[in-house]
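Consider the single chain below, provided in structure tokens and representing the form predicted alone.
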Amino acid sequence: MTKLIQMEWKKLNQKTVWMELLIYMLILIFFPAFFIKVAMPAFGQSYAAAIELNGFIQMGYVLFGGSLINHVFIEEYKNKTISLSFGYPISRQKLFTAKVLFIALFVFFATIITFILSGLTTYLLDQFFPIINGKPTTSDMLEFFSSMMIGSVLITLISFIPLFYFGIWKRAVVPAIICSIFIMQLPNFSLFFNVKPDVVVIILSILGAISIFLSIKTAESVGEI
């Protein structure tokens, strides 16, 4: 299994999805503190404020799951390079899951990874330009770390959602990534409907979770070139 998700990693343009995750490391680890500052001064109130805000932004790497499931299934499709991969004297069941993996584990650590940056620069910029009241708690660290790791778990279910029916069913780009698109955004907007975000939340990762769970299980007839 390891050898195929490495096989994924060197079958895309390296350099593209390099300049990809730069992007959005760059936009995710400094947006925390310009939110503050110039859009919502509320969540500057304390530090417990803003360690919820960078969780939702964090959201954005969905956005980038989107992005590696066009890299790494509908490109294949389109170009018919997927069809050598189906030449293996392995299970289709068994080629797509070391697909999955190979984006779960990217997303994972690039999550992981911004969280500690976002939250170290933050930090820093607040000791020269004060924009959140307090310091910050050993409370407050904790539910950092904890929101961290929950965080980039649900956020790498979430970002599978599109797979099933736009990855590999239709093999849409475009879809797909309006898709990626309208789930990031959508636990923004559940209080106008009543219903607090982090159930919104929970529940995208469970059909995210089910889009995993189907596209393995038909890849060998939805799976079809």
Second form
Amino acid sequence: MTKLIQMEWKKLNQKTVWMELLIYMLILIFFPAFFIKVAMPAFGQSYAAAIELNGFIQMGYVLFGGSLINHVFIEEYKNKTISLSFGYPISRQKLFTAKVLFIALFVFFATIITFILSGLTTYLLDQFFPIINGKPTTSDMLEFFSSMMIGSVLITLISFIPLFYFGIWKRAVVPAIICSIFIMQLPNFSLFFNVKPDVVVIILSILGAISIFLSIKTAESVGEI
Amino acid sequence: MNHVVKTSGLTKQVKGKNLVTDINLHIRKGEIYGFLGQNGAGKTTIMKMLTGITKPTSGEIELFGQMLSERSKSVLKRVGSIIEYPILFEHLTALENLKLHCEYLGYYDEKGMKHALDMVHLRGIEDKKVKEFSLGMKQRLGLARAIVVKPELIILDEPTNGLDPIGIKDIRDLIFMLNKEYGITFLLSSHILGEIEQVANRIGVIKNGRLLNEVALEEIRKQHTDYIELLTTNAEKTVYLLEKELHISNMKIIQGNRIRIYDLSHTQNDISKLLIQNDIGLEEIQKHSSSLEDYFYKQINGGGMND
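Moving from the form predicted alone, what structure would you give for the form predicted in complex with the partner chain?
Complete assembly follows, chain above in first position.
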């Protein structure tokens, strides 16, 4: 399986993916400090509030996940390179599992790294241009790392929501990306529906897991060329 | 009979429409089998099923005596193919495309890859990105990929598409060489009947998704006698002279002064000379060779099934 995951990476236009990742990272690293300074200074009242904000901002990786679904699944169908994979002595379920794991690992580690870098950047900027009240406490640090781990897992799961329907069934790039943008924004609007953002995130994660399950389970039927 | 490919009742249905129906294909070890059929007859669909790209709706595929199914695809290691057109990763180089293919098949031999590129005359551009390739170069690279892991069966759908006449000859020679020296079995399709005629040992004619007939080219040649057709000013006298002077008896007057000679022991020149010497006007003389084309059109226009 490790070999298959590596090959998914080799097949990609790596320069494009690295460039995309760089852009996401740059935006998401500086966005928390920018947001506190320009849009919502309320999140600067404490490090706890800033950490909560950072967690929501990293939802941006849901969109990156959508973009990877496009590169790894939809483009392969559109360019017909998927038929090459189907001609190898590997079952379609195994091929799709490798693709899913590749996207999952990429999104997960990119989110983790960006979490750390955005935390450090926000802290350093706060040292030079104070935007957050007080200093980070040990409990803030623990909260940051637990939010980083849990957040990265949930964001990874959520990013798979468009996979089954738009990625494999419809093979449609634009709807898949629009779906990712909508999902990414959904927790921010949860209060309009009187639902806690955390509940929305958990529901979305379950939907992502269902999408992964259906994608692999139906690889032989829905995944047919 | 040692069959490399054997299918029984192979059927593919898409959206309620049968693309191919009840295909019983038999390809023997070491032969070059040509698929003949009009566009949309179902040649590519059959090839896609044989290479695991698409699954049959019903029926069975046996490759090298092993059933091909989604759960048992290991036999595909022994098959190389180009279906429809060479599908390549355009942003990768020629060598990277070959490496990726080899890795999927658990084969790694850089020398072998370079040798495959040599065979298709693509040496020296292995580090060039495929997006910079012409269609002919892509076709050659597709072929290099099909042969790089030394498969025992190579399935090529329109392998000479996009190639210039020299390229076509190169590919034909390569197919002959691989078939003769390495004993590789080939399944080819081409819309150019002459191409198949020059390469194949046996053909399968497909019409509207059904395999009408499987026959050896040698058999077609035997069944369809060549003849010389001539139009003279005096048919009776011509027949008399041909029988008396050249001892030709296998001939018939087909219409007016038009005669067909099936005994080809004498050349057109001998016949012309004889008629001129005897003051018989010769308006037309032509040798007809019945070709695969004749056979194909006969099959397509009402040829029977061979079940």
